[in-house]
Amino acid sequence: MAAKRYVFITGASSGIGFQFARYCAQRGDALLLVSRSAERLQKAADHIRTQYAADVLTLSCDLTQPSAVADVMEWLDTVQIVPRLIIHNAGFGAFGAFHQLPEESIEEQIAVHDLFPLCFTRRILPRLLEAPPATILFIASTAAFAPVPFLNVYAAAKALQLHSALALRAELDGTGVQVSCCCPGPVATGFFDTAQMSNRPPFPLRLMDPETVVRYTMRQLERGKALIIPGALNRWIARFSQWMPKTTAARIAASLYRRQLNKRK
């Protein structure tokens, strides 16, 4: 009988993180799913246990904390679990003139972006790379291929996660280790929300479906692919904003974006 695989996926309790616990529990593998809130990422694994029936366990952790590598480590030391496929999913973005951002609205931008998937892939490869094969997905933004005006640090943070994918990907090419990277335009989740916005960015883009976005991801994973853009016109968007140059970009962005700024004032 085969080994059950174990999937593992950060900001599992809502929004995109849920969807793909769900998708990866309905084929049959084993999650092991961590999120910052104990009490929805309990109702998450309830609902997903008695759906599918799948083998689920949690951790609630605070992934923008110093200790949240070495937490999960010793966790899945703990279950003597390697994860086959990792899905760097949890983040948040602060939207607002940066000269007013809290500090510590910066640092859990960049820490929970940037700092953990990378230090925590960091700390997991050698294991991966002992038993291949092995995947790990990074979930950044189509912000990340342009400089983006009141959402500096998350675009920023994006942009750190893509390239970091896309290189650490060239440098396992061979080993049976994929790394892949999935830029989603707008997403009907929570983020507008968090991020203190309206329910939609300031521009005629209709919201994409999170269990969409999830069933296209997973498709283009299986496929090999190394960038994963969901939606035809997130693509365009972001072949567009490459070939553009980048103060080009931030100015249009800037206007956009200070519009809708000035209707929460």
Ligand SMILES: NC(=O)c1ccc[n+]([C@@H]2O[C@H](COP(=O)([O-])OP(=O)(O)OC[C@H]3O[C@@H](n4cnc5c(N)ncnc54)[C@H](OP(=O)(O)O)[C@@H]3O)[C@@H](O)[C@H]2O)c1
The other form holds:
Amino acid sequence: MAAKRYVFITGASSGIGFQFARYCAQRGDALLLVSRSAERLQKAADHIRTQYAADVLTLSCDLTQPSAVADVMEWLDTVQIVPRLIIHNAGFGAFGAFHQLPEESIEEQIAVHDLFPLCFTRRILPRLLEAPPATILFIASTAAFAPVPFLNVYAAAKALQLHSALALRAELDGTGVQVSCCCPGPVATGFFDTAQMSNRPPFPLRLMDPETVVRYTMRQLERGKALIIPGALNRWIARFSQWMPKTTAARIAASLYRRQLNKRK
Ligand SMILES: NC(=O)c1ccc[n+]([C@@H]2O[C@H](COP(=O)([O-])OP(=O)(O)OC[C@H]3O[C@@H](n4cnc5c(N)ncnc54)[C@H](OP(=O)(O)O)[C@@H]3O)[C@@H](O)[C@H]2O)c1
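Next up, the form predicted in complex with the ligand, please; the one we just looked at was the form predicted on its own.
Zooming out: every chain and molecule, the one shown earlier first.
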């Protein structure tokens, strides 16, 4: 009997991460799910077990904590599993004027989007390289392509994720470990409530549903794509914002998001 293929997903209790978990369970993968809130994670895991008879292991862990990498590695050592697919998905955005952001939210955004995924990847990589093939997928955002005022730290943290993922991909070329980065545009999840912003994007973008985002991403991942941008309009916006001078992109984004911030007040 073939060994089970384990997929490790962070932020699996809701939204995009939960849909990745469902997709993978449906195709027969076993799951290692991590999120902060134990109750929501358990509920998500129970749903997947019942629906797909999948093997699901969970770890409740706040990935912004300095001990998070060690805690997750200890868990993987205890269960003696090397995942074949790693999806770095957990995250949140803090929307607002930079000088009013709580300092801890700056630290937490950088920790959850950058420090945890990169330090964990560094720790697990030797195991993946010993027994390829394996895949690492980073969930960044179209916000990674330009500076975004009022989502300053979020966009900058996503830019670091994107650059680091693509650099690592080139570094690992030919090793059997594939690294890809998905940059979704606005998706209908709890993200906007957490960020305390309206879920109506400030320009004519439709919110994509998380199932479509995941289906598209997994198809592209299987084709070995480096950069995955779900949605034709999002792909166009990403291309356009890379071509534009960063100062111009920042000014346009500032005027769009300022309007949204004013509506919140
Ligand atoms: N929705 C969008 O428009 C959009 C667009 C582009 C990119 N993204 C990215 O997609 C990813 C998933 O977001 P989503 O839209 O699915 O939002 P979501 O529904 O709010 O889900 C976020 C997930 O991340 C987990 N999480 C947050 N902070 C965590 C922490 N400190 N430790 C552990 N887990 C943590 C949450 O767990 P608990 O809440 O259960 O603790 C939850 O499972 C994020 O990286 C986000 O930046 C979202």
